[in-house]
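In structure tokens, the next block holds one chain alone, the form predicted alone.
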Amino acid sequence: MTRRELLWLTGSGLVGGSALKASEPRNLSYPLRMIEGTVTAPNLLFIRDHFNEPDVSVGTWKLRIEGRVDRRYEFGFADLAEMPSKKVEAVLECAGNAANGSAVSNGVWEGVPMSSLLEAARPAPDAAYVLLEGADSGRLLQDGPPLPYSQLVPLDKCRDTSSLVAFKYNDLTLPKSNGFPARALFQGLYGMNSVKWLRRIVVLRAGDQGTVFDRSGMNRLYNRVTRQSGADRITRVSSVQVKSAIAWPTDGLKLPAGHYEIWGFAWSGGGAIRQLSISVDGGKQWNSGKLTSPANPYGWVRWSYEWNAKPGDYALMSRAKDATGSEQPLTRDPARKDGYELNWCMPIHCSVR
């Protein structure tokens, strides 16, 4: 390790700069109700994994950008350290999360804009997408080889200066199972895109083939699936669909009658979150919650709604309406032959007595 990662090291918190140990693949989130305010605090940011979480050395990561490039180039982690960097606040939610689930977390992420590497590697001008690579790796199928986990990202969406090379969340280094010691992240799109342990990144034009990408069978994976008149209309899983979630109570909660503070988060891919609605009914009647932290693009917005409950059963419902129009679903799409986007109303049952 270089006198320069030593020393950035020190100053971010992080205790010593040897390898991180690997460990079993990961599927872990904690309730929406432990979160205070609207940051997600480090130790309660959701953990998917797809592999084992890889060793990893400040000392011997490495970035590299390739692929349909003017100049190809390769820098270390002190180096990103060093470069220009920018702030945004972004949610990460797994594609997977379910209906008011908790495989969401919402902060403050910093690194150096993925628009200013492209910009040195100079792509070429009929490059299209960027394929990002993580230091991680495993057979997604059963049949297939082992290969890193990769993603196949817009070419426009990686210039877009909202999107980072990150290496520090809530103004602290990366948690080591969140990508520690750089991982990309997009605004807006579902957190299998940002690509944890990013080490290799390459531009590429439409039609290329036999990437990693392809060969992994990840281009099988979050893919949305649309039954229509027989036939399976197949696109591509992107853009974080606009949803709210119900923080407290939980389902199943028992209450004395009284008053209470109905609250949780509402986040969009799309825009801002600009209307909130509470049903105590099962969606019969709907009335306006209120927004209790500042509306943002891409990170999600805190709500509560004054509940003034007596002896009865409950289905709670919260409704989210983001900047553009869009409105969360009441049901699910009967459609949908998949396991993703799932962000339709789902009820919470309570009882009052």
Given for the second form:
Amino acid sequence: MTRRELLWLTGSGLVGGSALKASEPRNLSYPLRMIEGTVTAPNLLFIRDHFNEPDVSVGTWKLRIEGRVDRRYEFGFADLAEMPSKKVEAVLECAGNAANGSAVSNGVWEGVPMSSLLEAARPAPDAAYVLLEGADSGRLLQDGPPLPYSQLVPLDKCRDTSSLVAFKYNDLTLPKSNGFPARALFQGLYGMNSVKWLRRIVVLRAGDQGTVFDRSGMNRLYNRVTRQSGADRITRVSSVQVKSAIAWPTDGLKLPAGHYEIWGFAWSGGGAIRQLSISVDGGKQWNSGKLTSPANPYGWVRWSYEWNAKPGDYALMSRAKDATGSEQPLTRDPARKDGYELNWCMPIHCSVR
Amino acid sequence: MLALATDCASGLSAQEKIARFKQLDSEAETAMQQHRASEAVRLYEDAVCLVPNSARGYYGLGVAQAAAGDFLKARESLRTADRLQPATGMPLVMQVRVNFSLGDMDTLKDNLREAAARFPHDADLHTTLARFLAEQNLFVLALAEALRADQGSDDWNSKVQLAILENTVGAHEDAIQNALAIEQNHQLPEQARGAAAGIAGLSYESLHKPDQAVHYLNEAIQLDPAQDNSYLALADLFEQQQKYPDAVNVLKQARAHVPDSNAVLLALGADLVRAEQYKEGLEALRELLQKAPDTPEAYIAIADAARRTGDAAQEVGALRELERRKPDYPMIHVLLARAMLNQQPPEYQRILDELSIAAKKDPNDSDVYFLQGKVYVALGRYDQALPALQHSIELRPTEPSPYYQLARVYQKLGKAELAKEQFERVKFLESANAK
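Switching from the form predicted alone: structure of the form predicted in complex with the partner chain?
Whole complex next, starting from this chain.
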């Protein structure tokens, strides 16, 4: 196994902090405190590439729909841009985003509902999954051939009217690093399913998905590995777990005594955020934070807490609860052996003098 | 419709109807030219009543209704015109305009798809649509139409437009590819090649490739020296790299070729100041203000030059003139107060008056209270300095300067322990790099 495979499999390569980082393929995120309001500016969108960014020309880009369908077809950017489109607010979070990490973005995506594209192709009655393929490709397995990045999503999720082939973010075209000219966008799912530089949608029948996915090696990524009774139980990571992050103060910050606003964001793939609690003493006592923006089901909510900071050392923690009652765990489940769904309440340390 | 046609045409022969139609059509056109849209609507209504199968009549009616602001009726008329004469794309183009005015983007997209299906190779039609959509800042749809136009034509105009739109939406590699195809074609007019080189330069700049950007912007200047945008873009690039003398050289070239450009004069003046060529800079800025006295950036640049040369009176004078012309210029009273503090001797009461206005305009600007505190310290009014500085700290607790002033106040008041505490906070903040 190569070092890169190891990083992918453990997810540790995705664990970002607040520092700006860049690598090949690119793994880049920006401190959440740089975000004004509730929407991540396009230049602050996090970037998580699996392979090198592909050269995609808007003039020659095509999206092909095929597989278990009556009508295979393809179309270009002009066709996509002129189809009836829809806007949805959605958080996009990397499945390996660290607790309090910045590999998460929120904004308004515009695109063509995947449901209408699929309906035009008329999926066969036995169709059950959709393989989404990007234009980026590389070698995932050391001895395997170079293959395009791809992900499998249940057909039902693709038929959800909020699932898009997105071509705009915050009313602008997608940044190149975030999938220009078009990408998949799924509300409530981790970012890896929202395949960038989308070029092929392949409808599969139940049972075929394993073969296709195994061949690419993608089945080895994004798995939840839980140690149970001495054995590893492996399940697929999909829905975004309830989570919050402190944008300010940042870890290690020194502050003079005074009144401050602790603030950050909270989100969940399960439902709108209903409650945000704050602890300044490492989780011994909790107080209610204020939700300062509308809590939409798949977007994030901005929150704040007025803090009268007196001299001392502090461990700040935030904890979110969503409409389904799911709440951030206080600690990481010790049975988890993978590096995904890191939604526990990690403290931010700062000192006040 | 038929009944109406019968009513309005009763007693007229076929020839008479046509003659009357032509007359009404001509009168309606005249009315449109003279901006009498409502009258044109009435005339066209009479015309289509006479000849209900006239696409021209319904098209004219739709245009007139749109000009009169009745967009819903305009859309219906234009649909009728399109149905009557489906071989021409103009009713569809006009429907796009009307649907934009109605804010009906779904129907507008329907029109575009229909235009694509019915006129896939009509480059002129798609170019017209692309231009209109770009004018409305609908850049993605404009790009879609420019792509369609490009498929139907080898015309360099279409390709330049496509490259501009690609650059605008961030498809920089595509913009470069299309722009260089034009720039390298020596059969094309130099003006076109210059525009293309300029687009390539801007796209390279966006891709953070400054060397290529400089190369192609210079190329754009050589090919079309009468176009000020290329000089300004190149100077801007040098400014970003803080190469002010290089920016000045480019803008001096621009002055020689485009002497009437105020944008060039402003950039030249500001860059001369940045390049510490104050005398020339001030001359350029004053020349600009003679031509365009409402250019706020020129006053700011003059104030900048004055501050750098220690001429506080001139700095205040420039800012005061800016305030007179643009009373709502952001932070103008804070800028004035700061400049007035450098005058000898400072007129503290006037500075406080200025800051009082600034506080009313933006009560959450910590600089206002910091400067108030400084003034009170200078005046020895420590009891007033204290709350001003404390308020500044409340508004921006991570900024060291107010703590320093506060420490000085405590020193003056003989409160050594409190002063020491504030000095320690200054050191703590400076060491913490707190933001």
